[in-house]
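What follows is a single chain, given as structure tokens, in the form predicted on its own.
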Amino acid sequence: MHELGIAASILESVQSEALRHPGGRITKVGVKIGELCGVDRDALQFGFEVLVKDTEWEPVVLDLEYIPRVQRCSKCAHQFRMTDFDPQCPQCGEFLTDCIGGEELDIAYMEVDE
């Protein structure tokens, strides 16, 4: 289960930037989670809560935010999300398109109480 240590990861930029703020206190850290990252959110949920449990951390809210695939079309640059597996744009029926979104796996943001 890679979600455990991806989680683990967010626990390690967390505590970077609590170091960053002294006398502040994280206290919710947002990720994108893009369709394509191959990231299974509950499992990432779970994870991120079994690591802060019982630990200064676990009043941090893990907010996820999750991506949809988006693809633009090299001939009309229509932008659009693809369904069914389907690369063809919608507008003008080409199918030479590119992904321009869903393969995110960033942290967004950290709210942080000082």
Second form
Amino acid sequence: MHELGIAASILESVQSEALRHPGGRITKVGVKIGELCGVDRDALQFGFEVLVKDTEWEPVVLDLEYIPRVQRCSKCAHQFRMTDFDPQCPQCGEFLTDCIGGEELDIAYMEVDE
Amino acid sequence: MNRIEVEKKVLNENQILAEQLRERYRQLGVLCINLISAPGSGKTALLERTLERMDKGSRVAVLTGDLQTENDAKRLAKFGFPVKQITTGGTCHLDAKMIGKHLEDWKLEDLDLLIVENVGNLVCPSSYDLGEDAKIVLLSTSEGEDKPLKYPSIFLKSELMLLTKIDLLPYVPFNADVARENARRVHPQMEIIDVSSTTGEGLDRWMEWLRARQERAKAKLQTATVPH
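So the form predicted on its own is up there; where is the form predicted in complex with its partner chain?
Next comes the full complex, and the chain you just saw is listed first.
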């Protein structure tokens, strides 16, 4: 339910990046959405489209990349994709594993037509 | 076409403000906690019991967030500590800017503990860093045991879970063991304290947790100010 605010923050980033490319035009912004970040991708995509519609930013496409939750084993350092909230290391059986991916809500890249 | 790698947080502006707040708290040895739960899990009731148990001279203040009304601030002001309502007017969470704005006419150096009561919502508040030292999530026995699995983000980011309304256990079909197990599946290292704001059960442990964290905030301050 806060996706529109998130979309507005993404658009602000696009606008400030655009200032650094006078004469250029931003065509795409890539955003990483972690499994755990609490943001719904469809609602975010919709919110962004609504925000840019009929504005000079309309050509900007939002490219969302989903990042699954990844854990690292504190014992054997094995990295694995966590499914069904089972934190146990599939390699050595250790239960103490740390979340190292899946919390992202990051702008990854932008594409500019210079 | 030119591709630029950006690699910055979407909520970068909020993050910058949150880090500024965190640094101010750190420099002054203020402990800031952010209470988050679904509506009706007992955040305000817990705060009433918490403030009631504080010594009169305690340097504590509360910022309480809601979409509308000053009701919570009125409930909490009775205890004599500074309380301010943040009315978001519809926004489903607090952000760092709102906190900074509402702190403007308070002197942070006069505080040891700043309690932020977030808007009742398990989803959006988890995305917004308020500069707090710890997020604390409340889950009540009148909700479902599977909430930690349904809303993993906030349970993962919280250091402590308060299992509230524990006095209702005999009357509700809530399995506390399953709830704790679900919480630990999402966040194995999270501390859990069972509390009841009605009977007072578990409140001593909660107050002790708060005291220990306040001491830690002060200890950090002393280490930071020891002359070399």
